[in-house]
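So this first bit is one chain, no partners, the form predicted alone, shown in structure tokens.
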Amino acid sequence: MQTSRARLFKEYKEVQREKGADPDIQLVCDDSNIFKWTALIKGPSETPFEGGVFQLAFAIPEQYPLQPPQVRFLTKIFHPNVHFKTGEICLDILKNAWSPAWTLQSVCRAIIALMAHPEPDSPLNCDSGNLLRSGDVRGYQSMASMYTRLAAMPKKG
């Protein structure tokens, strides 16, 4: 438990200092528990989440970086590789294929780029990851795009 308060105090300092250096991410630990981080990140350009601005939350193990983060969205999100209702995200990293020499930064990057590049071979959304795979891009940008601004962008009045 000691590395993984040092790791995450690290991280910590880290993010105080870059404070501003990445637009697209912006991390926050909870005042009173360094096992909880929420993220606002931003939706990428050119694709159905430009323009939204998401919420996840972090919950960090005490074998951490042994072992990867729990990361889920808490802003509603139509993607093939986020459940609906649970906003879990389905990624590698955050499973099988984690490496300690990944940070709470780092995985906000590779949710950034999955949220650009849809997985729809793997999906927790069946509705989205179907109406990829049957090639209703448009479909699935429209659904994509209207959730977007219903939930992830900011209430206009």
The other form holds:
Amino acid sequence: MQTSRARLFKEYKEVQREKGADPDIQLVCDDSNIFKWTALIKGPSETPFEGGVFQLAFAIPEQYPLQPPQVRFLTKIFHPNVHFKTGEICLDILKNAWSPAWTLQSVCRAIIALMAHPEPDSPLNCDSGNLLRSGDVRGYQSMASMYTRLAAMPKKG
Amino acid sequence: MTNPEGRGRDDEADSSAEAPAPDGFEWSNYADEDIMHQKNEINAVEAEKIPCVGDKEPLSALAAEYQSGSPILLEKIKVLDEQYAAIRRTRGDGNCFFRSFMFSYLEHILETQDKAEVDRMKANVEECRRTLQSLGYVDFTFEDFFALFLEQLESVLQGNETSISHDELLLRSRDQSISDYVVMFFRFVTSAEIRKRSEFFEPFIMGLANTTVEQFCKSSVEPMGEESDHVHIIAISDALGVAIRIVYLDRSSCDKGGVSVNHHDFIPTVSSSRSGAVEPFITLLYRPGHYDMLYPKRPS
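Okay, that one was the form predicted alone. Can I see the form predicted in complex with its partner chain too?
Next comes the full complex, this chain leading.
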């Protein structure tokens, strides 16, 4: 508990120091609880998520950093490796490939990379995965960009 | 974050996920969460069976395991019995090699009070720290693990306020959080060494896992619970300059008729400062998939 708190505090300081260094990631710690964080990440360019801003919720276990943070999308996203309803993310570094060498910041970068490079063979969203697996890239992209517009972009007017 | 006003008609089931309360994470249908939970429970059951580091047991305890098993293994254990006095088991959680190494090394320092060895180790640890930094690791990701190991190393030397007894060393090695932190320290050290000398390790890794060196380190060295192979052992032995003897107990038999037990010494290549034949003071028993510690008989 103490070690996880100390580590998270270091990450917090690093995030404050590096503010703006990565314009695609805005990582914010809950005011009253260092084990709860949220992040705003920009959809990578040349993907159907471009122009969208996606919110992630981090719940950090007491055994952090020996155990990975639990991360999920709060913003709806149509992506093979993100559960359409819960926002749960299928990413190896959040499961068995986790190591303390990762940070909350680098987890965000890994999630952005996953958005650009979906893994349709291990889908949490089968509809999305099936479109890609059947080679319907156009169908996937139009569905994904529709949801980006609906859920991840500010309302017009 | 703005929610869309016109949502798809098949979205009605999402209303709860769509507007989460600031703290109201819907973990209830969080499948992976359940999986992790279950895994932790399985680990807890295993943990009750055997501590991270067990008690010293006579070799007869090892023979008892194979009483109704392979005659070759029983023969080999008889051979081992001539040279080795005892075995100390570790938990089979994928970290057994690093945990065995941890306990053997610290116990050796505690018993020999070899200050020169401690100084040599500290210098190597500093070198590993610099390697990680030059590889681009952020300090705060590894420094806690380094600090905890150095603290253990310091405390096995006697005569200080923070000195600890053999019993206390055993308790700490069984304390999940201390023990895991030291294991993680070794994982960082191993990863740093492999990546620093990636041309040397590349062919071994290609043969083992058919991945890049970097990918291997990320998926098979740094994560806790990933089992160790020759590559890990060579790397940690070289990085820390500590020789390791591995005794192999498997069903392989030799054609000459008599049964013998193979061993292999991993002698650090880089630290040739101490020339001459290095007799390893760390001896581990390897049975396919698992490492325990072995205690040689002392010459009387």
